[in-house]
Structures are given as structure tokens and as C-alpha cells.
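One chain comes next, on its own, written out as C-alpha cells in the form predicted alone.
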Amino acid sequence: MQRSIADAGWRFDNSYARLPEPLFTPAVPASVRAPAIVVLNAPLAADLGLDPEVLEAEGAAVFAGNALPPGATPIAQAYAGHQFGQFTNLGDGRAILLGEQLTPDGRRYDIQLKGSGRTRYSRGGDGRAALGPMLREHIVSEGMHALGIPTTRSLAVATTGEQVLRATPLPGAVLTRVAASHIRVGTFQYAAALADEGLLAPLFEHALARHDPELARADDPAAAFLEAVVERQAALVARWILVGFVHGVMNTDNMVVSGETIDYGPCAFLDAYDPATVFSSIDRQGRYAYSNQPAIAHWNLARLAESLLPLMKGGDEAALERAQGVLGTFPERFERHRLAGARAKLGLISKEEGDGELFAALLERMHETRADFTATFAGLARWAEAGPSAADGCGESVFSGWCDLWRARLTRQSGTPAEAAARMQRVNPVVIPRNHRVEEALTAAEAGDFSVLHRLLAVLHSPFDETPENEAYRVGPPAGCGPYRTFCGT
């Protein structure tokens, strides 16, 4: 007997749609021409405790907006932002939430369409989403989950059979977003600009209970919170900067208090390692290149604390003292959480006082001479095992005075080479969603051919292993190639 959508297993208990509605408003997915699904996300969909075998034969008129799934209640989120730091009043112009999975352990998910039409908040967008930036979002947060840093996700890529008018028309495009939630710094911006203690009260106890349930327990919760959050995203950040991830439009609204990577638009990855590299087409002045992103995750966590100071205990002063002291701790567990990483990197157990030096010397002349960021890493991972002779890594002569302090450094603490190299190659990637790799595969599937994208998605499920098939994906951009850009989407 034929199972319907209904069957797919979707267990909704939707508790932001519960919260005081100037946080949301209701919305409903546009319908479209002719749905349908271009990729699903079959591993996601058994892990948030549906039917993938359902979802293939049925669920083309849920991803792509036409039918509603039982249990569902769309909503449109509010919030505002800090985009490019001129603070905007923003909300969901093209995302619309359709509720909370939980799965059969009991966690909590967010399942969104983006690009599912106009809402409340679309200030004069159409609201769709093309094909390629969906895509995008897919390919590299699914790689970004393979390398084991916090990311929302992507259940389904649906095709719209319409076109999207931007500088050309383009195919139409709805992805599936499952993420731990959709709260974001923005959202308590929203909230505390609104000045109504009856809407950033249960904003906060909603993030709380949802992200921090523990910490109702703490003498200040609020403060709490925010020193949790400020955990969160020193770890995320420096799990960026040690893959050579550039975001690319860090704006408070893409900043979610869960500590996960959101919004994949002009994202992109380092080929060679430049600190100041930016690959945002309307980035002009630079602000979220590669380097300053510490920076701006710590500026955006000043936004989360003045929003949450009306909740903090002890009145003004004392709020302020607080929320000071924990913000200021940020450059610290940042260092902590990149350093820990950087040892890693190198293969190394034990810590010395000059490791965070080694490792700035190495990116140093990795800079001067322009060097490809992951296969320098992957490099260095073989000539630890294989040693002088390895035809990478330390081979290259511009790198061999500071080989002999990376060789002398390892002499210094326990085990083998081989076994410094085997943790090397735990952490240190030989696959990335590289640029051109990325752009080839969105071409192709423009034109209707997505054989380039699975084959793709394939390498980067693996992409610490060295294999025949992903020979080819380790490598940088042909010569020629130029400087690397990206947009937006929108």
C-alpha cells in the first residue's frame, strides 16, 4: 500500500510559535508550478527520525512549499541586525518556519523553508531563492558537517519548475534548513529595541530552556547565558579560521545564540592563505575578511549583551559590570579554543610555551609564498610519516628552516612520528568544499546536469580520507583562474 507524506514520521511540537506573536507572524508557503526534488538529504532525514524512502516518493510538494506536513504551523521570524554595522529591523522576507521536529531521542529541531515566497517581512522581495545559492547552502554546510564543525543543515534542495528574476532569469529553488534553532543575536535585538519587558522575558526563557535548560539554575541566568553563547561561538570561530573558512557576511542576524555556522551566501573557503582575503562582492572595506572574524564574533557578542542587560540581577551598574567582565573573556577562550586546534594541526600532544609561535610562523610563510591553506596542512600530515624524503609539505625548501623547529618540537614529547602524522590526519582535511569545485557543480546543475553535484557530495563525506575518488577534489583552482567571488543570493 502507497504511504503518504503524512507517513513520513513528522512529530511537531512547534514552541516559538507559542511565544508572544510581535516575535513572528504566521505565514504561509507560496505554491509552486512543479515541484520538485533535486537532492535529499537521506542520512539527516533518518537521524531526525523520518522516512527517507517516504520523503523520495512524496515529499516533493512539502520541500517545495505546495503542502503543509501534519503538525506543522508556519510562522515567519522576527528579528533585526547589525548588517555591515548599520542596525536594520529585519525578520524572515524569505524563510518561512514550519516547526520543530523532535526526533525519537528526544532532541529539538528547527525545519524551515528558504525561498518559499514573500512574507510580512520581505520589504519588496519576491521572497524565492534560486537554484544555485540553495545548492551552495547545501554542498557547504553538509561539508562543514563532515569536518565536525557546528552547522545548521539542509534536508532537501526542491526544484520550483519557475523561474527567479535577478540580473538573469534562473531556476527556482526551495531548500529545507533543519537547525538547532533560529535564534540569533538579532532576534534579542529585535526584542530589547522593542522595549517591552513582556516579549524579551520569554524570548530568553524560550532560548534558555531550548539551548541552557541547566543554567535556570545560576545565581544570574541572563549573564549565564551570555558567557554560554560566548563559549559557543570562540570554539565556532576558531574551528573557522583552522579550515580557512571565510564566512562572509557575519551580521548579527547570522550569528544563532546555538553555536551553529547559518546563511551560506557569499561563504567560501582560502585556496591560497591570504589573512586579509575577502570574498564578498559587496564586502568592499573588507570588514568580514578572513582575519577580522574574531573580531566581529566578539563585536556581535557586545550586541547579545546589551540586549540581555535588562535581565541581568543587581540593577544597571552591576548588569553592565557583568556582562563587561564575561565579554571580556571572549579573546581568550577564542586563542584557547585556536591554539588547542593549532597543536592538532601539527601533530602535537604535548604543550610547550612557544607553540602558538611555531604556528604563526609557519601560516607566516605560508602568506609569502602564497601557499594552498588545506594542502599545506594535508602536506606536512604526509612528511610527518614519511619524513625528508616526502615530495610535499617540508620538502619545499622555503619551508625547511621552520621544518627543522617543527622536527625538533616533535622530538620533545612521546610516541612515533607515524603516530603524530596518524593524529595529523584526523584533523587536518585532504578535501574542502573548494571554490571552483563548488562553482562547477552549481553550473552543471543550472543546466540541468547533477551528476557533478553528487559526485561532489560524495568526496566531501569523507574528507579526511585519502582515496582514489577524491584524487582530483584536493587540489586548488587551475591556473588562471583569478580572484574568487561571491554574492549574496538574494
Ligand code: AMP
The other form holds:
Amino acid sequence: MQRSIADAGWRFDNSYARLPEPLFTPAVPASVRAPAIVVLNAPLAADLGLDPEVLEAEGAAVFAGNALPPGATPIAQAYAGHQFGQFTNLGDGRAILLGEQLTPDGRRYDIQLKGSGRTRYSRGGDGRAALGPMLREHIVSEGMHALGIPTTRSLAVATTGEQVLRATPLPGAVLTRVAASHIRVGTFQYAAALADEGLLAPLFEHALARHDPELARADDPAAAFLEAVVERQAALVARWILVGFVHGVMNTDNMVVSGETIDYGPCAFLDAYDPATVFSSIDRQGRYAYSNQPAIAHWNLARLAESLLPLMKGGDEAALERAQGVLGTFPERFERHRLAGARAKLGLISKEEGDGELFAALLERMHETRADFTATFAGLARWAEAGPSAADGCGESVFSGWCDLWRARLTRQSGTPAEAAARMQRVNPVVIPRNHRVEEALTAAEAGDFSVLHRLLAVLHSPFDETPENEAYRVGPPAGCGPYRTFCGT
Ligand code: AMP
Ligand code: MG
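Shown: the form predicted alone; wanted: the form predicted in complex with the named molecule:
All chains and molecules follow, beginning with the one already shown.
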């Protein structure tokens, strides 16, 4: 018997839509001319308790916004945000939350359409998205997931059969995003700016129930929640730094309290290591440069702290002091995560005072020589395996003096070089979503050829294994590519 999309396994419980308006506005996805799935994430579907075969055969209408799955309560969420430092009221201008899917084992995930038409918050925008940027989000978010970095996911990208007008007409598409929640720093800023306890308190209860239910019993749940978010963001940004990721637009509306990476716009990965790298064409001041990311996360978290102040215990001054105390822990938390990750990248299992300096010295050499970030660390794992013989490349490379120090350091801990190499291979990826490969896949897809995209997605699925299939994906861009730029024209 033919099964319909209603039988795919949807199990919605839409708790956000039970919060008071104006935290959201009901919204209906726009119908489009010719829905077609171009990529479906079957493993993610299965994880959500959805039947990939039914979705593949019958899901296009849902993934393009023409049909609603049973149990959906479509809404656009309201939020504010500091964009490049300027406070603005925003909201889902081109995204619609269908609802919260409960997985068979009881986890809860937002299912959101991105690019599904205008909402109350669209301002001058058309509410639409182009195929390139939606595929880019699919590729990079799934690549991040494979790297083990917390991120929103992409369940599907569907084309609409319509064009969107950007600098030129482009094929339109809708991405189905899956997230632990879409509660942003900016969501709290929005509620706080309305100065309505009737909004802020229920929003907070909702966020706590979803992400930190155990903190409801804390002495000061709002302060405890702030600390939990500070910890998650410190861990997250450290992971970005350790893999060479530049988010590109770390506005407070693009930072979620769940600690997932969200909103893949002008993001990109470093090829040559340069801490000042900025990819986004609109980031002229370098506010969101690679090495600025921890400071910006800290700044954004200060905006969350301000928004939570009215909920904290003990009157204004006590609350402020507590919030500042929690915020003040961000730099050391970030450093702790970064150093732990740095040790792992270098194969170190013991701790020595000088480990941070050893890592910094390597980065300095890499900067001077414009070494490829990913390939350098992948190469170190091979060098560890070769052991302390001089004729293996490391001792003869531009890193020679550093290599001696590193090898001496490795001998001051237990285990063999082969064991160190095996550990390093589990944390230093050989393939990442390299910019030139992402662009190549998007260009082919825009011309109707999705084979390049599917090959890239397959390779990114196993970023830590050297395979014959990924050999060509391990290297940086061909010479003469020039500095990479990403555009916000999404
Ligand atoms: P972003 O830079 O993608 O994080 O978006 C910033 C804000 O602009 C959010 O409120 C978006 O919903 C809104 N936005 C972005 N693109 C569009 C569009 N094409 N139509 C309407 N709103 C948009
Ligand atoms: Mg955004």
C-alpha cells in the first residue's frame, strides 16, 4: 500500500507555540510552483524517528512548504539582536518553525523551514532563499556534525521551481533545519527589551526545561542557566578555533543558548593559517575574524547576562555582581577547552606547563609560512607515527626546530609514537568542507548537476579517515585562487 507523508512518523509537541505572543506570530509557508527534493539526510531522518523512504517519495511538498506535516503549528519566532554591534528587532523573516519533533527515545528537535516565504518579521525581504546558500548550509552544517562539533542539522534541501531575485535571478530553495532549539541570545534580548516579566519569565522557563532541566532546582536558576550557556559557548568556540572555522556573522541573533553552531551564512574554514582571516565581504572591520571569535562570544554572552538580570535573585546589585562573576569565567573556560583540544591535536595525554607555548609556537610557524591549517595537523599525526627518526620530513621541514621540541615532549609521556599517532588521527581531520570544494559543488548544483555535491557530502561524512576517495579533497585550493570571500547575499 502506498504510504503518504502523514505516515512518515511525525510526532509533534509544539511547546514554543504555547508561549505567549508576541514571542512569535503564526505564519504559513508560501506555496511554490514545483517542489523537488535535491538532498535528503536519511540518517538524520531515521534518528528523528522519520521514515527516510516515505520522506524521499512523498516529502517534497513538506520540504518546500506546500504541505504541512500532521501536528505542525507553523510560527515565526520573534527575536532581537546586535548586528555588528547595533541593536535591532528582527525575528524569523524567512524561516517558519513547523514544530518540535519528539524522537522515539524522547529527545525534542525543532523542525524549521528556511526560505519558505514572508512573515510578520520580513521587513523589506522576500522571505525566500536561493539554492546555493541553502546547499552551503547543508554541506557545512553536516560537515561540522561529522567533525563532532555541536551544530544545527539539515534534514533536506528542496528546490521550489521558482526564481529568487538577488543580484541576478537564482534558483529558489528551502532548507529544513533541525535544531535542539532556536532560542537565541537575541530571543532573550527581545523579551528583555519589551520589559515584560510576562514574556521573559515564561521564555526562561521554556529554555530551562529544554536545555537545563536539572538547573530548576538551583539556588538561582537564571544565574545557573547563564553559567551553563557560558560553558557551552566557551566549549563551542574552542572547537571552532581548533578546526579553523570562521562563523562570519556572530551577531547575537546567530548565537543559540543550546550551544549549537547556527546560521551558516558567510562562514568558511581556514586554508592557510592566518589568525586575522575574515571571509565575509560585509565584515569590513574584521569584527568576526577567526581570532576575534572568543572575544565576540564573550561580548554576546554579556548581552544574554543583561537580559537575564531581571530574573536573577537578590535585587539589582547582587544580581549584577553574580552575572559579572559568571561572565568573568568565560576567558578561562575558553582557554581550558582550547588547551585541552590543543594537547589532543598534538597527541599529548599528560599535562605540562609549557604545552600552551608549544602549541602557540607551532601556530606562529604556521602563520609565518602560511601553512595549511588542516593539512599541517594531519601531517603531524603521520610524523608522530614515524617516530624520532630524522629522515621522515618533520625534522627537515620548516617546522624542524619545533619538531624537536614536540618529539622531546612526546617522549616525556607514556605510550608509543604509534599510539600518539592513532590518537591524533581521531581528532585532526584530513578533510573539512574546504571553500573551493564547497563552491565547486554549489556551482555544479546551480547548473543542475548534483553529483559533485553528493560526492563532497560522502567524503565529509568521514573526516578523520584517509581513504582513496578523499585524497583529492585533503589538499588546499590550487595556487592563484586569491583570497576567499563569502557573501551575505543569501
Ligand atoms: P541572517 O543574516 O541570515 O542571520 O538574517 C538576519 C535577519 O534578516 C533575520 O531576521 C532574517 O530572518 C532576516 N532575513 C534574511 N534574509 C531575508 C529575506 N530574504 N527575507 C526576509 N528576511 C530575511
Ligand atoms: Mg540569523
